[in-house]
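Given next, in structure tokens, is a single chain: the form predicted on its own.
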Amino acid sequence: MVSKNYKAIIALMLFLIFNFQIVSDQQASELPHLLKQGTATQLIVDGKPFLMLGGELGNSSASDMEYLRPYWKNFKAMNLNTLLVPIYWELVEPVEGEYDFTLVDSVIIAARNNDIRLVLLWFGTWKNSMSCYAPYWVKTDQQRFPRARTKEGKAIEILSPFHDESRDADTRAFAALMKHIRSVDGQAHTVIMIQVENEIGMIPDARDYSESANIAFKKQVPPELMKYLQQNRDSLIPEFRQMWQRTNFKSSGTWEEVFGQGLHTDEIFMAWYFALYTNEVARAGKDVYPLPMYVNAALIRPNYKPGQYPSAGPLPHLMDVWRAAAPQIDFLAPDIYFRSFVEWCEKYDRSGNPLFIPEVGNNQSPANAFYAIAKHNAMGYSPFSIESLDHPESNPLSMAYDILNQLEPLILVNQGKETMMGVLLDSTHHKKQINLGDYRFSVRHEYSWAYAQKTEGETPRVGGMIIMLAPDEFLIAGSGIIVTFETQVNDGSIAGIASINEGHFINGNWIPGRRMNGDQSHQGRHLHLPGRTYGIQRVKLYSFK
């Protein structure tokens, strides 16, 4: 005869083998979401915080499957967890009403084999402001799908916002696009994300000129965005508060009465037909397959007027344009080429925008992505044209991503908690002070030392993160850094270092190397992460007088 015990643990297992799977279950259908850490957002994969290291393709990397199947190797070897990869509508939709995803399904089987996860770029209307992926049957059909116009009355190769017929051909494709990644990929998720169009903006004009387009001109702002504006007035992004300022916040008429005069004008109104176009797209995908979706922006270049640059996009100073007409899209992204990074991070990382960098040169220093993920959160990091990198396994991104990779864990607990910040230094900005727990850090280029190796040319951009992890303890890992220690306490005392290890992880697991306590710290002087490489040091600090 069975025991009463015996019966009560076959009863507790199969209880916790029933909910295990449960659990596992709703792990496995849980769609990839976006939500809130403290100050951060994150990315949410199959029930866990995900951060995304990443490379996007060349435009037309991912037309040709034979031609990709060489990199995915490489890409394995730069420890990339994520890829971008563009979805092109001409390709999809060749001809009108036939869909053909024969590409889409080799890249995702491709990425799942490879245990990379996708964001698909959806290269629709517009793409680098053009529409040079619509189908032959859009763009010789202008009768159907108008061009926008110079003020000269010229067309354009630019898809005019104005016109239903465009915006509905486009979300028929986007909307089957979606339902066809949700009957392949529902379960999987290695699609996690998806960019809605790519750089929208006019050029060379800062404004569309077509018939359709002078009408909506003339008329009144509409009022959802009034309505936006004026509920929240007092927390709009400063460049665009100004702009409105202009007019004394002016609360109806047309938008040349509520805007002023200028080329600023012509800017606003077009990012909000922009954005009402774009919305439509991404409502259509969501109500099939509602995966996280941003819109991207190709920047400005100092001193450029809007018509010098895509304008109208998804902008800083457009931000509340672009939320106020595009609902459906969770967040604005940058792609920064220029040198100021530090700038642009800080004009997305605001007013509640969660920073994603979809696109960055692949020329520009790895410090970057450390940076932008301690300082600002950032949910990932992905340089451009990735497959064109060389020496996929000892390039610096390679190492970069080697380092973070061991630190994702860390770094998703700490997000959003003011426990982990981020530096990065150059020419320009040679030095960089950081508090954090009872701590100051002061953080200089490495080339402010005598004894740095040194090489001939321009200062390189160099960078790390500190991340605590106790009120005396602190993990400082990125290259070309050094790091003295003060106490905050105003009493005298001075911070010592205890001990200096450097050290990896392995499955989150600290496994600490050599003890740098004498002539790599400078006999206790400082910390020194070296150039040319990326490393970990874990610091142990005390103070004393």
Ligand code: DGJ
Given for the second form:
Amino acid sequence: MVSKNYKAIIALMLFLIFNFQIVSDQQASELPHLLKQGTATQLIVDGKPFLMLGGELGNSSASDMEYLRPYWKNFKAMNLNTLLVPIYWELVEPVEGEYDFTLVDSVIIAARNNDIRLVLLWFGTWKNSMSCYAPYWVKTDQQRFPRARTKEGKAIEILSPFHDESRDADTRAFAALMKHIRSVDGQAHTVIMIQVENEIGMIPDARDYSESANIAFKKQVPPELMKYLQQNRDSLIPEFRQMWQRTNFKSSGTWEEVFGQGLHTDEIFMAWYFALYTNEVARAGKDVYPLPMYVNAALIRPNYKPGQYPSAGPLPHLMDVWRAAAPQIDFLAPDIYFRSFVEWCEKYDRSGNPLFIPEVGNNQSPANAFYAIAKHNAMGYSPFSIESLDHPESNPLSMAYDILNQLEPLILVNQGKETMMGVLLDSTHHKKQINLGDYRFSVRHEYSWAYAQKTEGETPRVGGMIIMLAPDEFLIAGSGIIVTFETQVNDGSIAGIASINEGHFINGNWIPGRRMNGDQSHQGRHLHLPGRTYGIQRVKLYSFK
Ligand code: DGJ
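Let's see the other form, the form predicted together with this ligand, since the form predicted on its own is already up.
Time for the whole complex; same chain goes first.
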């Protein structure tokens, strides 16, 4: 009898353990996570790929929910599905070890009420190089939390990454934050991704000259980094490889022996230590709640040298160093405030790094989003200080996001395959050829057409995307472009337009609108998406001889 009960209890325990395991595995797989599809990496939310049509709040706007309250309706009107929101260490842990998550909770609830997902930005040890978000008890205890120093030995308001106390304090706070998010959001997944720190960088020198930093600088390059570099020597980011090549790929020695003397070596050294520190913060957070985590970078102005720009951050030429030191960080992301949008997308979409643009100047053309999402499989796009955009119901971003929202299911199916392309045109790039399936598309800026309506001033940036629906059927979406068609088959055949319809999608179903013929297709010669608005047209092609 006893043994029967005993067996039953064991069986029950095994059943419970097993089922608990299944539930935990299910829950874990349902957490937002990254997944590859062809050449793309997508963010999976609640079991489905998700395209972040985002906006980032201005730095101080999430410190007062009353201040933020009126803007939520604007975010909806702008067709945002994701908001990037800072979380401030100084307000989360005003007293050491005492956490206050009131703001975190309020923003999660408000986001849920508005059906908007969140990417939370951990303003911890570093914010735009500085340590201005460190709590008062950190700022005022320089023994425990030492500062970085300039070459002249002057302390600066940047916590030095060479000190475990600072790293551990940040790590504890971040882990507490992640634990809290898990407890309040582990089921709903309103929070879908985390940015660890913000625009880490060293300025006005390329490296920290504090005593601990100087000691580390004289040491050997850590074997972990050497091993990574040797193993990946042929696939390193070319700019980085060139720097190392100067010493003929020396495989051991001090930093200056391996990479040579110069500011570039100061920066590589510093990047390694910034990345190690950040990796520990991310690891502690992922240990309790493993959401995807990334770091963002302030980019480099042309001809600036290390030390003149925030150096050693997650910049493209340092991608390998960051990757070797910080495997807990899923990817590096650019904050693009320069006009050279295409160049920075290309630099970040390398070496398997997925593209996400957490910040872009909010005065930039939303045509950028079409290009990044279609050409570079971007997971998302997010203008900065989104709350300050005027006319939320009718500004260009709202129009662009409306179209991208409609196209989202199709975009997500086509990312990472050879069936979708993006294009961006401006005053210097008027024309682009795109090959897709059997056809060649020549995409021109509408200003190159004599009959286009032009506005005074600078030629605006325009662009869009082409999605292949069938071998002879394509969706073309965007603004300010003119598209002509050729066959790619070299048999003398000519591509003709069978039909063009403008239209829109409702819940993934195509609702055709006007048949675009006559003047609207230049009597069958081209497809035109007029500027100053965003639209979708569906074209069916055929060929004749
Ligand atoms: C980039 C930073 O990451 C943001 O937090 C903000 O400071 C903007 N710059 C301001 O332009």
